[in-house]
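What follows is a single chain, given as structure tokens, in the form predicted alone.
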Amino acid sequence: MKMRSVIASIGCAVAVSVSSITPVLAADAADANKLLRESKCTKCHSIDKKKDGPAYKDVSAKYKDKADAVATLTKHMTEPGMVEVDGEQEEHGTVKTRDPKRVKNLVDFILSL
């Protein structure tokens, strides 16, 4: 009887821990996709196919396990810069928001792919 109580307590603790972490990690996919469209990102990028720019799934795979992934992607999406397209340098656009929550949501969404 005592062992069941201990196991039940551990199970509850794990469930509470996981449920309190999940909302922080979950990205709002609808808002992220809306921001991608509003910012014209989908002209050069798609979720799973390479266009002029890499697919977001490839971006996720490249950065997912890097400690500076969020900072790197945030900077790339919010500060003007140059990228190479077909061997030529081109200006890379920025997302059409300055709301840090929407930008963070977009980065989290990309890294979740």
Ligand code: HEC
Given for the second form:
Amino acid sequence: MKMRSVIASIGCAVAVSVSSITPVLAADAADANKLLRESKCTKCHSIDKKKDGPAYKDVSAKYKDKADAVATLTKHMTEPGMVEVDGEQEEHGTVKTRDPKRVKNLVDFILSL
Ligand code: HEC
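Switching conditions: you have the form predicted alone, so give me the form predicted together with ligand HEC.
Following is the full complex, with the preceding chain placed first.
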């Protein structure tokens, strides 16, 4: 227990996000965020604010308890589709990687929010 609080306070001191030091959440937040930027997802989504697309926190809340969450989100990010933005149909981007590990990491990251 004591060790934990020490680790927690170190985390705060250097402003490391909690998710990167909590072992339960295995997702690599830095790589997930990098992939979101590289794939231009950040144009329409942010972690905790609604933009043209829903906040990833809301996506997480919506899918967290669903058995097929990983499969559904993976499909949504890797297969092209259309979404409605301001009443117009726009192409929903896909992640700019073919590495299934990075995709899975991003899905895990979103579900950990
Ligand atoms: C043109 C703006 C736009 C871009 C770019 C975009 N999204 Fe979205 N995204 C949306 C909108 C709008 C929705 C809501 C669609 C709906 O609810 O039908 C959405 C929904 C989602 C959802 C939730 C799906 C659901 O069923 O609730 C996920 C996950 C998601 N986007 C991930 C991504 C990722 C990852 C990227 C980058 C590869 C990305 N989006 C790029 C606009 C965008």
